[in-house]
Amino acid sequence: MISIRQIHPVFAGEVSGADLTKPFGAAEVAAIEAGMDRCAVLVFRDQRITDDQQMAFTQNFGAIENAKGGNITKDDQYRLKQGMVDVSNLDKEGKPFERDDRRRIFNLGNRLWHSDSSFRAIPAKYSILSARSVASPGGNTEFADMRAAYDTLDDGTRATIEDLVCEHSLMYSRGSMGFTELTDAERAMMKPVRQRLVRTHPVTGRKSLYLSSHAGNIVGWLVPESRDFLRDLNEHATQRELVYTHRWRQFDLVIWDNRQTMHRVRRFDETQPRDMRRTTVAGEAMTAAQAEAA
C-alpha cells in the first residue's frame, strides 16, 4: 500500500510501497497524483527500473511528450530510445563528454533554475528522472516550490504579477551563460513563447510563480526592467526555506510537477559517469494565449 511521508517543512515527500516494476492499478495511480499535488515533488528509493518501465509509468499519468526541440542534440548522437530523455554527461559511447564538447557546454544551462519545457507553447505537467549512476560528490537537484513563493509575496506585488506575461526561450537561458553560438536551425526550434506569470493549478486552484531562466522578458516593459523584475522574483522564490535539496542514491526515482517548482542541478566531478534518465508528461494546454513574439 502506497504512503507518503513529508520530508520537507514546505513541500516534498518519500513514498513507500511502491513497485515501479509493476503495473500501478488506479488507487495508486490516484494516490500518486493526490501527493503531487500536496507535496509538488515525490521521491521513490531503490526502484531498478528499465526504460520501458519508466515509461510505463510515466504514461500513467499523461502522454510523453516529444523531447525534439529541448536539446542541440543531433539524430546520430541519441543515446537513449524516442519517449526518453537525457540528462546525462554521457555520449554515445557511455563516455563523459570532453569539456569543450558542444552537448555538455549546452547543459550547463540545467544548473540554473528551470521549470521543463517551459520554452514550448504547451509546458510540461511532470518530469520523472531515474538515477541510473550517480556522480560524488555533488550533483544533487535542488527543488523551490513556487506556490510558497507566490504566498509570501507581499500585496502590492501580488497585484503587479497577476496579468502579466513572459517570453521562454532556450536562447534566455544558454544565452545567460554566454551560448549565443546557434544556428538557424536550432535558433527557429527556440522560438519564444508566452506564458503566464501566475499559475492556477487545476486540482487545487492554488496559485504559483511560473518562473523559469528561459523567461527573458515580461511582454509590454522593457527587456532591463523585465530581467530586473524577474531576478527579484527568482531570488525570493528560492530562499532556502523554500527548497528541497535532493541528495541522489543509484536507483533513486524523483517525481515534479513543472507547474508548481522549479529546479536545477549542482556541480559534480564530470569524470564520472552520471547515468540520469528522464520522462516528461506532456502539459494539456497553454497558460496564455500565444502570439508571434517580437
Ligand code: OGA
The other form holds:
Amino acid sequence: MISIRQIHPVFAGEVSGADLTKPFGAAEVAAIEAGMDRCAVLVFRDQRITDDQQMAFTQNFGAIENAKGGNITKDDQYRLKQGMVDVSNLDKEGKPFERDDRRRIFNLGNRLWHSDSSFRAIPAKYSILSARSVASPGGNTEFADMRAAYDTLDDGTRATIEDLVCEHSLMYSRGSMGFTELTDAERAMMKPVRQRLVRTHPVTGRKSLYLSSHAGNIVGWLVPESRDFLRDLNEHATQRELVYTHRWRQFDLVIWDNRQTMHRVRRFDETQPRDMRRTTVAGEAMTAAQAEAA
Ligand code: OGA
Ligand code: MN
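Right, the form predicted on its own is done; let's see the coordinates for the form predicted together with the named molecule.
Expanding to the full complex; the earlier chain stays at the top.
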C-alpha cells in the first residue's frame, strides 16, 4: 500500500510502500499522480533500480521526453542509453570531468533555479532523478513551490502577469553565467521558445508562476525591464519558506512536477563522482503559441 507523508510545511511528500523494481498497477500509478498533484515533489528512499526499471516506472506517467537539444554532449560521448538523461559529473569512462571540460561548465547551469525543458516548445511534465552515488557534503537539490509563489503575489502583480509570455532558451541561462561560446549548430539548437508566465494545472486548476533561468525576456517588454521584473519574481518565488531542500542518500529517487516547481543543485566536491540519472516525462501541450519562424 502506497502512503504519502508531507515533509515540508508547503509541499513535498515522502512515499512509503513503493518498490520501483516491480511494475506498478493502475491503483499505484493513480496514487502517485494524486500525490504529485498535491505535493508537486515526491521522495522515494532506498530504490536500487536499474536504468530499465527507471524508464519503465517513468512510462507510467507518459512518454519519455526526447533528450535531444538539451545539452552540448556529443552523441559519441554519451555515457547512458537513450531515454536516460545524464546529470552526473562523469565522462563516458565514469571519471569526474576535468575542471575545464566544456560539459562540466555547461552543467553548472543546473545551479540556477530552473524548470526542466522550459526551453522546449512543449516543456516537460515530470522529472525523475535517481541517485546512484552521492557526493557529500553538498550537492543538495532545492525545490521551490511555484503555486505558493503565485498565491503569495499581491493582486497588482497577479493582474500584470496574467497574460504575459516569456522567451526561454538555454542561451539565456548559460549566457547569464558567462558561458557564451557556442557553435552555430548549438545556437540553432537553442532557438528561443515562448511560454506563458502563469500556468494553470490541467488537473487541479491551480495557477503557478512559470519561471526558469532559461527565461530571458518578456514578449513586448524591453530586455532590461524584463530581466528586472523576472529577477524580482524569482526572488519572491525562492524565499526560504517556499523551498524544500533535498539531502541525497544513495538510491533516493525524487520526482518533481516541472509545471509547478523550480529546482537547482548546490555546490559539491566535483572531484568525487556524483552519479545522478534522470528520466523525463514529456509534457502534453504548449503553454503559448510560438512565434513565426524567422
Ligand atoms: C536535473 C537537475 C539537479 C541535481 O536533473 O534536472 O537539475 O541535483 N539536477 O543534479
Ligand atoms: Mn534540472
